[in-house]
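Only one chain is given next, in structure tokens, and it is the form predicted alone.
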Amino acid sequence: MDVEIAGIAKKPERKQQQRSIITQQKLLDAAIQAFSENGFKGTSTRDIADRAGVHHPLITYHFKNKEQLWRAATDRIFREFNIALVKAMAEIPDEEPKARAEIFVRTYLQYSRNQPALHRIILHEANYPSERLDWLVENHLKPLFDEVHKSLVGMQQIGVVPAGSAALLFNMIRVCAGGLVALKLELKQTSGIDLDSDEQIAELADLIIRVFFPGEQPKPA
């Protein structure tokens, strides 16, 4: 009997808990459209609650204040972009330097087109100084940074890579694929690119790669 109590209990319990996750979603999904569209100043918490269609007072109870709901939407952009690159490398190994590179230019291109959040926030917390800034530096850009220059220069010493600073090859490439993605509502307007288009993602990836990978990797004697 006591058993069957125990159980009744835990499924009010567990109904609960999904709904806190649901929420927390939801909260999250705004967030990060907010966020992205009017940067972290521009942006109000009952923006947020109205766009997730939740009471106001749970942005609180779910995150505490605006600042940890803004930390907790960029993990989350920056968690499923790794987890997306993971799972494209999976299969290329080490020791097939280019093809990872451009593994992970495809990757970047279709996250940053699903996910264009993942530029717009970066450039609205880059216009000036602030701690926000500093912890999306030290918790994401800069360890991402630090994979990929080392990449580059080690491509760089077998000729895959043009010569010059690997640092800002590694922008110059970051801003070629996310940059342009970011824009792609004024590129369609201006220039008729279609970024939403497959087949336009598919070509300036392979445009990218050209173009900052040009040389072949060596063959194994």
Contents of the next structure:
Number of protein chains: 2
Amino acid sequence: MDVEIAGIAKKPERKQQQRSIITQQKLLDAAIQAFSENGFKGTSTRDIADRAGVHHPLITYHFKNKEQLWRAATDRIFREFNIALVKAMAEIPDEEPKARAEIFVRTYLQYSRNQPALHRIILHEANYPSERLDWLVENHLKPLFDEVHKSLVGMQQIGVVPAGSAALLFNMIRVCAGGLVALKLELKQTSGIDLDSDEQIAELADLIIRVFFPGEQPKPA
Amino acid sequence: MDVEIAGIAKKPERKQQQRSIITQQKLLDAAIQAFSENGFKGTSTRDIADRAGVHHPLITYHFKNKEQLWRAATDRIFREFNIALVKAMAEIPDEEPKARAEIFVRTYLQYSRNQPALHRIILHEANYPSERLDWLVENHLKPLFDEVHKSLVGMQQIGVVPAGSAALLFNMIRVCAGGLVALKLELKQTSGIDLDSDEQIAELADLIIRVFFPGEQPKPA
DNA sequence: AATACAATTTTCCAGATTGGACTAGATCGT
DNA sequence: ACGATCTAGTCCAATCTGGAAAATTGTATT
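Structure of the form predicted together with another copy of the chain, please, following the form predicted alone?
What follows is the entire complex, opening with the chain shown before.
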């Protein structure tokens, strides 16, 4: 009855988890919240367990250790975002790059609003070198950058995006969306901006598009 | 022999500090570094003392506690930045708002490059509500915002800055400068951008100005 | 230049919190 | 009802914070 895959004898694998899925989910949610507030070093496993409402040794059981939990939590955020992005982008044909850019900005902003951890966790890890940062770059950041960078260069050639380093422009756009959302608590107090409101998010999206994509989409010949 | 000021009997006050100034300076430098890396919660006073190369109870002696040390360190960053900003702005007359905006962007970028803590500490504190955030907003962020916001509105009226919420625009500009610098470790790995180099900083400044201040300064009548 | 005393530093401690290990028992899929 | 999976509860060594107490240093007065 043993399952054999790739020629290696696997363990019986007869049972599955049931309630544990809920526990893992609760732990992941709590971990995302905690890590995005206080960073990896600033977060204790007990804090995460408390937020999740479970006993803290369960972290060891389900995720081996704090490092692996961080990785699982981060993975979930980026995976979800990617799914949302791919789904949104699928609706716009390649022939309309400006419309695609708009949908990208709006999707990123929308997702960030609901999950500010997307940008906050990057910010935490960018504060000093670590293996976590390397992992983040290789597995999630670089792939996204490469793709968007390419399309940005294309849009510069047709005059939709201002000239200049496309790498810098990509990151400027990124922080104008995610970076502002990460600061939303401060923005509310300092500038009276409420990025939890749909209207202001839409206004920010419009502004980003107006500023960074000022050119008109050329008509096909 | 006691000194009397304001009618209240003061303590003798006969002695001054000498070497302690060095200790305080070392502690402040170390604190800025540590807090900007790991945030308030994520930083231990022992870590700060170790970085400073002094014994940790000296923090209690000189700054009372971790909270006060954070406040002193933050104060120093913003004070220094303000001095640099005022000095730079003093060279440009009020009649040339676009030139003033340029100098503002370049100064902010320059200072952030040498002291990324300026933006990083704000980001840490904006992750969840705290008295530290309130203090930061009231003492340093709000005053700066109010002033720049006003001049931004003026520049919109003469067509130098795109229309739209000036509050949003201010913060977009701010994160394009400080926010990118805060991410510089990641940017190097993901995008091949080195914000430690003078050239790339200048390139970023140019780009920010081109994107956010596209209009020409109108000639005086 | 000797002394006294405040300013500063060092040494040490108590109580709390950290990440992680371990075992016994409850629970769930089969 | 069996046995693997999951949870509760306990424990530990390391590290944390905030202080107290002792030792040292520098300065001002005599």
